[in-house]
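Only one chain is given next, in structure tokens, and it is the form predicted alone.
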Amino acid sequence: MTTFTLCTLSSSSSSHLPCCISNSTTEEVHLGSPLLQRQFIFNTNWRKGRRGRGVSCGISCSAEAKTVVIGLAADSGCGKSTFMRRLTSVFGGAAEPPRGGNPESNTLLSDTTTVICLDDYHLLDREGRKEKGVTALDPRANNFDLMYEQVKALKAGVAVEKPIYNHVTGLLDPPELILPPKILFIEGLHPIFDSRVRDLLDFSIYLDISDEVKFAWKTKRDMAERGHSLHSIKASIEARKLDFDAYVDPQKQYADVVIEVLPTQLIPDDNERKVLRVRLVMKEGVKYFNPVYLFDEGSTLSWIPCGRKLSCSYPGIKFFYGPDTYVAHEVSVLEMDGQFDRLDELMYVESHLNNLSTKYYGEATEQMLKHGDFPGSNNGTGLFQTIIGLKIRELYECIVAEKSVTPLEAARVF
């Protein structure tokens, strides 16, 4: 059974002061003077899987709470890791695993961002799921209570001891210390599933990969990186489909942005899935998020940019933009079908897109060129992921600016 420890941490300084406590029992802890107090909740009972048992509790907290939380939901093998690398790159510096920690950690850290993989909140290890007859997509296989408590704590500026799911062994490893970052990305199967976690998100994204494309991507990844056979991959997809439809796919109705990856319409009866049609579905009315538009906001139009300013080999490139309705929400849709021959020519496309949230002309193209070796860099997948990264940076800056306004300054506005 999971228990939580409630601690009240006090400090005589109002500055950004890190503090650490070690404790293995459920009790209230007081440090310092009563001038500054922070409360936090952390897990004191974790499962280690079949390697053994143990209890670890290390807490660190800061006196400021400005963590912005972004959620990215998608099925397994749908490019979440690549998306995270693009997003964190926009904020500067490469996101890397924690130094000196568990080499199988799923966490990525940079100066500004922390990426948490929600697989770490599995309640059951791989063998446990087999014994219970459930997949990782089933809510019963995940600890949403702990997920909620820890995301809430990090958003409030409090560090946590987060579990680690070891993808190599399939076991639950000892936890790792996660300090509250400026921007917390939580990515996985269920970041928008639990209403409590969903309410903590400042922005949410859903990657919607069509079955045809998903199979091609998952086959390539699992055969090359994980040594799985084609037969086992097919069996895994079929075994997970009912749970995916029931527990993962419905999350897209709550997402602020959906990126749909579909087979191309430029090649009749295409079976190779190398050319893709990608749709950026942007919900209207999201605070601090103005949808990107092509040429004229609110219009409906198609654009073929191939010609003297953009090199296009067969089957070419086609853009679409227009208003639409998605799961009962008013949205704006930007679509790209086809792929770029030369990324350095992307500047021509960028110059016709508006509300990109770039800080200077050509920044989107620069970001794409920086990661030209990433999967999807020659099509709408990479382009729209990069655009969302720029939009999230603007959203973060707006949220921080709003939090920095004093009550007196806010009163003057009115």
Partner chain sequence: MASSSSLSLSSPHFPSSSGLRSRSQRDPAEAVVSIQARKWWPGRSGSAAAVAAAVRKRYKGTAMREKKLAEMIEKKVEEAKAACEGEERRGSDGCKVAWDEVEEVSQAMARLRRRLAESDRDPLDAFCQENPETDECRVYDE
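Can you give me the structure for the form predicted together with its partner chain, which would complement the form predicted alone we have just seen?
Below: the lone chain, stripped of partners and molecules.
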């Protein structure tokens, strides 16, 4: 009889070890026993980093990898693309439009990730929406049945022919083939709207941009275009606000993480909106996701890192951390107001945050540096997006570890 160590996998949402809790028992097991379906051997190689440097789930059996699906919701022109690029970059390589095929494709591909833009699931094209008097924000303009079917298929490892919405012509173009990736990101206005699609998501994020900041960003985006003026930019935001508040905004309550971007409180009468106050609202009790914290988990803190050890230029940096309730959920909130001016400020802040899911000291800073030219690289938007990217990586690794339950092969045992 073979004697070996079994590890029972259990996930405990309140623990710091989201992935593997080793509970080694030595048991005699008959090969082919039904027990084997539920348990597997792996070399537990997990270290709890002192500052939450991430848990590594070392697994030696082959993973029957299924697609992990992440949803990102935000209004258009609110930084979804930048966020996506940061997220996909954590998994290595840049996600690029597919080579060959329709040049108007909205899809992005990298080695491990695929990003699908949910505009591709528009039920009505531009003409159709005009006829019906319906904006793109309205659920009636979108084909949730198809969205659900295709996300479900990709999650199960089946390729799909996905329609392409051409933003230039406003028409639905012939479909493109999407192969199931390791990680599927779906981004758009309604990833968490439909309950069936919501159930397929392993993790979801909502980017909540306040009105003042949205206006500043859209002004920056559009002012150089002929035809636009401050008036037209404002009118466009206002006209869409009703539908946005009715259909897109309520998705906040379902998201696992909400990133709120607000005007700064450090500069009185600030109108430029260059310095931002960003709040990372993290739901408690989400599987494989342990909220980032400052100093002492569950306590409430205000922290200004600038002082004797670190000198910052105006307006400086201010952090806040604490538990809270958000739309009837228990959450932890980490807030950063201000901006980074120098590398050492970023490193200093990283060294004081916990549960970052970094694999080595300085990884978050390194990721920020990699994309130093992206908008938001010097403030909370870049920092929190980078952190969420690292946490999604950890979540992905844990899900893959959980799914790699394979029947024991005799060869592996010896």
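Residue numbers count along the first chain shown, from 1. Just so you know, these numbers come straight off a predicted model, no measurement behind them. What we label the rigid core is the largest C-alpha set whose atoms superpose within 1.5 Å from one form to the other.
Would you say whether residue 341 is displaced between these two forms, judging by a C-alpha shift of 2 Å or more on the superposed rigid core?
Shift at residue 341: below 2 Å after core fit.
Core-aligned, is the CA shift for residue 266 between these two forms 2 angstroms or more?
No: residue 266 shifts by under 2 Å between these two forms.
Please say whether, between these two forms, the C-alpha of residue 234 moves by 2 Å or more once the core is aligned.
The answer is yes; the displacement is at least 2 Å.
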